[in-house]
Amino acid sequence: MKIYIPSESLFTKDMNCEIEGGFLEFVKFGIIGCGAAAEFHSAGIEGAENPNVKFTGCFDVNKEVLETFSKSKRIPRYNSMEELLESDIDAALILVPHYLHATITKAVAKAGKHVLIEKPMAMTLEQCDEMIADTKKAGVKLMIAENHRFLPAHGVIKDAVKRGLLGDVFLGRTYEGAFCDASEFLDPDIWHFTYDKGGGGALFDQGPHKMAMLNWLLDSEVVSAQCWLGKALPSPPTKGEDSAMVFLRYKNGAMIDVVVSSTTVHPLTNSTELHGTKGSVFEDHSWELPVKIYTNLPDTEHSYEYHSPQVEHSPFPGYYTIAARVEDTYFADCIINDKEPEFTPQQAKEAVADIYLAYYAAKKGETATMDELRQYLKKHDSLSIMKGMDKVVQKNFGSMRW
């Protein structure tokens, strides 16, 4: 089967670079946090042909989780993070709760190891700045493992936009439905979706995916937002919203509707559509061929018809594994060839800023601009936006039956 490769490839053919005493052929990674995300990353590398990544150590504060993961993946386990960082690993793959991102990044950078860390970049914009400063000071690379930014299907969409197949994009929508067990919201002892450890609800958890992807696809920046937050489950006030709707206005004029939920009852899925002056693109992670493109641009191979390019993809959970492999091997390539990641820490921070703009708009009860947010942040820290947010969230559960 012919696989479609976007012209803006994330890979280079030369995966080796000369170092003292020979060539570096692969990067030794230590995994910090051995939960569900670690399963996807390790499975991705297991399925790679001649990978430039080797997982040579792992650590988790939960000893049972650590032992199970270590044995099943045959990756040596370490008794502490310090012990792992003292080993000969080149980089750390950090897969921990959001509130630990900045602290662990600082420790990893101080140990002289490169940092690949799951989204969102951090709990606050100030922590994002700290992570950038800490890694820069240590002379190590930093990249956020944002799987939507590295999914091959999204590379196809980026390529279509870049080639002008859609013309000027003026309208779009994107959706993520990630059904979670009710306990994720109802149990106050689970950190997920809490304000103090998760950063917020479904919007803070899932929204960075969408913001990072949209900013990249549109090659533009958000200038204003409207936002509605809701709870379909009677979760405690320490937990954030389980559904959110955000309307974004971009600098290039595009109007985008972003909807995320962790309570919609269906298998996890994502979908995106963009409409421009020359055509449209439709994408759904649940399709075997996830992208459909229509263009009226003349003299193209598939003018005036819907076309679904062949691209590496698999419906959930397969696309998680694919994206993990792409981002891990890409970051390793950046280390091997000493180049800065195309997906920069600043871009990852911008995705977090977009989320804070949405929360700011929800709290304000009307459209908020990025300029307003910047002015607010001159006198307040970003975390202050989240104070009293539970009072803003629409409580829908009173009239619902599960």
Ligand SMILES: NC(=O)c1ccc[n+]([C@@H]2O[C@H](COP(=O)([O-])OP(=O)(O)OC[C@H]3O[C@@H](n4cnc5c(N)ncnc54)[C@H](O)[C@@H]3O)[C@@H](O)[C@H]2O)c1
Given for the second form:
Amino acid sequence: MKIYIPSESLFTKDMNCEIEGGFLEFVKFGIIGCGAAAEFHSAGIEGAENPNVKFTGCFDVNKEVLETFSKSKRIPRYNSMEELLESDIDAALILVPHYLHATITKAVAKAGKHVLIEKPMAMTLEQCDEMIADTKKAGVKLMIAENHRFLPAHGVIKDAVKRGLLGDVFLGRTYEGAFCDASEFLDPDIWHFTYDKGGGGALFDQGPHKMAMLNWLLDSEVVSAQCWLGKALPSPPTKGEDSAMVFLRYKNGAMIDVVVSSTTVHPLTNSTELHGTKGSVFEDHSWELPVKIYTNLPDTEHSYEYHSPQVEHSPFPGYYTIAARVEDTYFADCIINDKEPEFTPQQAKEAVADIYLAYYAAKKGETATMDELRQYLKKHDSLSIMKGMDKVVQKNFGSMRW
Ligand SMILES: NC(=O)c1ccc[n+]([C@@H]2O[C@H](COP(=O)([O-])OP(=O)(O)OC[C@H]3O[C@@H](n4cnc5c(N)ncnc54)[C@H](O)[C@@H]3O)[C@@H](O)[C@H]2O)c1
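Mind pulling up the form predicted in complex with the named molecule next to the form predicted on its own we just looked at?
Next comes the full complex, and the chain you just saw is listed first.
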């Protein structure tokens, strides 16, 4: 990956590279799946200065999508995934529907390429284990592109927690509201939010962001959960909830609520509050400066009044491309310097396990503990939890006027 780039070479022009000559280190990625996520990942790298990531190939089963993406992004396209994997790429960026995450990871690992794959890690906990085993066996790196672990705004919160500005966190809430076109729920042929291809509704789709972020910020683990699932749109039974509310209790005692929805009518945004024995943090991605910190510890920039640190941020869609750039270039750096990613596949699997715990609790209709889930999983597979889930979802659409 360390190659000499002569100035004015055709290669540098093709790659849109501004370096005039000298050594450049980068990782060649092939994109598998050229839909919505491919747009923000490629936009992120387009916006990077001298990126250590180059997209040198792409493939999508949908020929029209592939051609449009390849032309607009000037990334060479391949006729099959096999052809792409036979090319000289070092890694694949996998951006496909959830039910394909494990099988495509297996094929990529078998071809000896590193794997960066979008969240959620997989549709089942057993598939998460397979992905860990397959990449380990092939000796390639695996990271889940969990943008909430890489957002600079969340780095600021993590830093405040680490500095002790909040003291011991005992309370919090986090929200993601995403406006999706109603057809994503109403059209049975769109894979998003289906049980069989997506794994579940808004909670399965958006929830892993929240769990991965909270587990990291609190440096703790979920011990129990309660959950409500609702539909505000009259989607078919093959589609999961469009909104969810989860109450979590962490091992360190913190009580946190997680609210996600894919039908709220505002540009996509996220917000989080954490409250501790010494201070609080308020975050909202629709703000230009997304984080406010307050502490009663003396002698800090946040003492006795709200202070918003300067951080690279932009309301949606900006924060998506920022996070994609940070996570993609971080993974490339791990490959170049042979480091294990600090966001481990095991942590990504724990985020999926937290989601399964929430669904398990919704089905039970009362609080469920992680210990209980572990006992259940000794006798059943994780997918069995989702059986009959449509009956659990509250159908609220009868009185809704959209
Ligand atoms: N981080 C985020 O906030 C975020 C946002 C959107 C999507 N995502 C994730 O990105 C992934 C993709 O979601 P999306 O919204 O881009 O979906 P999408 O439907 O827009 O795109 C998926 C693409 O994969 C292609 N595809 C299907 N099977 C394939 C195969 N076997 N080989 C190659 N291509 C195949 C489809 O034709 C489609 O173009 C999912 O894991 C999703 O959860 C993450």
